[in-house]
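Next up is one chain by itself, shown in structure tokens, the form predicted alone.
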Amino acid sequence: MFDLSRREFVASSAGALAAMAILPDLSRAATMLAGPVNVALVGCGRQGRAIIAELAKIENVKLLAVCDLDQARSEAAGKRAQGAQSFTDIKAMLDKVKDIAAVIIATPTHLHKEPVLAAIAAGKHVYCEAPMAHTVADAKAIATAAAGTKTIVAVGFEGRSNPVYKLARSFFRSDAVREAIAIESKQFQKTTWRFPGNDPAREAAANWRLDKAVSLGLPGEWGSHAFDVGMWYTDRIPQKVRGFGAIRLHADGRAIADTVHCDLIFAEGLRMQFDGSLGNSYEGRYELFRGANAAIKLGWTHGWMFKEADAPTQGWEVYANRQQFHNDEGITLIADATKLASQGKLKDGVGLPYSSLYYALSDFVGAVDAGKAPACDAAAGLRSTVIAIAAAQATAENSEIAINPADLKI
């Protein structure tokens, strides 16, 4: 990864912004495990299937067992995982498969607590998908159990493991950006969040995201990841949250808003806005950090810095691969650019080769293998989950919620 002293960007022409794509040295991004790490998966739905696919890309990781309350789904996942044993009860799985070192929890958010606590009680390392839970009480129960164990408990806020986001954070926390002016985040995807089922019970289970009794909606399932990035970059926790939500497209009887806006309000007037919708796909998903010297835009597989014309020049090195951003021409900074250029593959270096989920899982198994702290521990996961819960409440009520500092503590 580039050191700050070696990062060199080109100064923008008068009155214009220069954009630089921020790419880490991916030759160092892969986790090198000293020995095999045996894992189990609890929750074999859509996210569970994605996890199985990503684990298969990580060398020296063995998925020994899968577990889901739905037997057919568990058995299908076992086959997908090349012969992993399938179970419908986590305690039976932990009792029978003794070689499991770590358990990955990918159940619906409101069902995280029990399997996490069971895995911790069995002395296993745990990766819990984010957000941690749908209530403050459940999130604090997980964080309290994590604080009382010697095993690793990680929370799947993926931005903290994303190589682009880690590199961009070092820029953000340097004079390259300076004071944070404003933070924006958007996630737009035209989809329904509704899935069919062959009987009422299966359909209800499949559509838990639309159940206002257990779902945190868009602020929780999507916004929580953006909130975590904002808090991680700034080392700040918002004092209050405002929210608004409406059903703008999917008037199918659901009670969960398909379009939302949230404001996270920090001390000294700093704000983070989040806009999300299931009704339109334009702009997709990104975070934008505006600073006095530059802005950083992060798109999960890519990142760019837009340098202000009056920002001080720091003698940054220039690579001539260019991108157009509306009226501004950007210059992409790519790790190993000289080597790629000599091979005629300069543009191949733009963008991450894997998903953020891959890097989060890779970080977790690497932490298990090395016995080190995870990228996002339960204490940090609790804070971001509590903010997401408050945002979901504010959105549902069209209100402002003050953050209770006691909710953030274990």
Contents of the next structure:
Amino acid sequence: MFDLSRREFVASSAGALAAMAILPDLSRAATMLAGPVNVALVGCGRQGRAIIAELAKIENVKLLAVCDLDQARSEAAGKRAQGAQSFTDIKAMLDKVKDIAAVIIATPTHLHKEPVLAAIAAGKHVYCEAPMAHTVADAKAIATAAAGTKTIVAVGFEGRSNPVYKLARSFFRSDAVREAIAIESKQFQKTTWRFPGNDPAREAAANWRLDKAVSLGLPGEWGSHAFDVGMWYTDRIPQKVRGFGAIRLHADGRAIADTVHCDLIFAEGLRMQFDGSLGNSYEGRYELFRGANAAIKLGWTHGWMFKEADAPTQGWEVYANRQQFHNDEGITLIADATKLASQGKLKDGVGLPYSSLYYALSDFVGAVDAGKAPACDAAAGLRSTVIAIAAAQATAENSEIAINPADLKI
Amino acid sequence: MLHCFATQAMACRFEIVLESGNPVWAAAVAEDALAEICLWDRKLSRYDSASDVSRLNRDAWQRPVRVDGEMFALLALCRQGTDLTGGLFCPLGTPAVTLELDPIAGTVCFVRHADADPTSSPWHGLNMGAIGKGWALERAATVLRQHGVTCALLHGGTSSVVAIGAPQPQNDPDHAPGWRIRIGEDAAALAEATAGESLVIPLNDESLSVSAHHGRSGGHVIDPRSGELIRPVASAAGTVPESQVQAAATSAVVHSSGAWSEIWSTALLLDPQALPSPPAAALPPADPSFAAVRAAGGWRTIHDRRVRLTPSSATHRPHLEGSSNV
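Right, the form predicted alone is done, so what does the form predicted together with the partner chain look like?
Below is the entire complex, every chain and molecule, led by the chain shown above.
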């Protein structure tokens, strides 16, 4: 028998049920696949390592092969993946390991196109890390190939598969938030973004994010994920992008700004701001959606809603879990609230049980397993990537750039 | 030139001091190593619902849980440490629960012994506190070495230390080369410490772990074998009969592995006789090179395969000498 407090009992019987009635399919639980899914990984840097760790948590997924141009990294990843074969050439990997059903691409952004196209040509399902590419031409080439294949092509804009973000989006699109007033996103981390290398060639390759010729900088590598969330929530595409960038801390010869501000300008005066910096860590990473009835703050594994005093009461929020933020009190957004409340574990639901990357990969292999569309397909990935490319250009030039609608179409 | 870098992880400050003539390269190298520490912080935190440890504490009761190869290796080491220390080191916190590992499937589960009394052996969940720091520092040191670093010192919260190489000797015949770490109760006590009351340990490509009762009267460390509160020597002296004194006030262990130094320092804090005798009887990779405990009469060396240990009266070299305040 469950030991429910009165508060949790009421929440489970009335409030959270009401919430669930408008919020289907928001499971925060582990993915269960019907059959085994054999995958390969291309790109064994830091993101590749994180992917190996998350794939290990998904039941019925087997990582058969890993591939990286750097042989040492490929071999190290093979060991981490507990027996996966390691390669330095994707075509050799696809030729030799026939059982691969899906390929995950985690190479540097400017090196996505070739392995994605090779995997699609080999008839494999593909998960491409976001942003899709560093140029509109490359992004469109990937999206066009995806449109011409029957296999699944997913793009790693993680917000779309994140249970907290899905839950918050349903609130955002309901009367709970109402008219969007403004959108803000921040990402701050004190870091050089520089990787050491033992020789000049390796160092240059490792520091592609600091290379003006191929890097989208902070607007692309960080901001693009927030831009995608903003566009997904509003179902809108910005008409213009303004950018400003400066080197405020790391004057070490780099040409990429370490501190940026971008404005995405939508129709009817709606704006989304993005602030990013490599010079300070305070506040970390979040998105904030301000609406006429409430604000929603999202922090990747956590989400909160801050109601306006004049917003209509919906009943269930009276019993919800709350957290204090300076002068405001936020309602904690908990996916699977009904189930957790019925088990007397509502408070355990604060914070997701898995990382955002886990849910993105789970969504992809789940789509492969069930033959359904992924949370972020190539067409959606293209739109957010094009905006990120424009934001990177605007930031580099301290200018305003109008979005060309033709760039968004496949 | 020495450069210092830091990050906050595992509820303490981690620092890296490394020698390099290129500050840009040094920053990039240190950042890569600190990222490794932060990665392990995210995997091992009990306060992050998405961490591996939180996931195990939620699910590993009900079914075997898959973990990645690196996490599996750490858990296998924990299991080995528990076995070798007779349960004195026990991240599960109770002998009533066993960590079952399946290397073929890469899964982990918790098994409660059928005959265990749940009231005498309370279960608080997997806690990778100290060994997590040692493991993360060891991995960070590996990152530094891969980048060609030959001289560096890393520590987490001053109680877990890993040294890479040794600073240049300064024509002092009394001192063998090494990063010289002075161990004491706190900074104020260290400043006034006399010979025998503090310990200076030179580290050269080695790890040091220091465990202590943090000075609380009566102690706050629980023996995982019995669930009983342990009375450390220093805090118990003068208030309880000598026969009731069970544990050391502080233990210090030097080992080639950061994780193993944590395992042994935890075990020796609870039982100064925990080390197998002779220590070489233990599995060679687990054998520490130096171990000491501090009791009412000061430091007592209980195992030493080194020749470089020096007393605290040695000349102070502040730019090369760190302190471990536990």
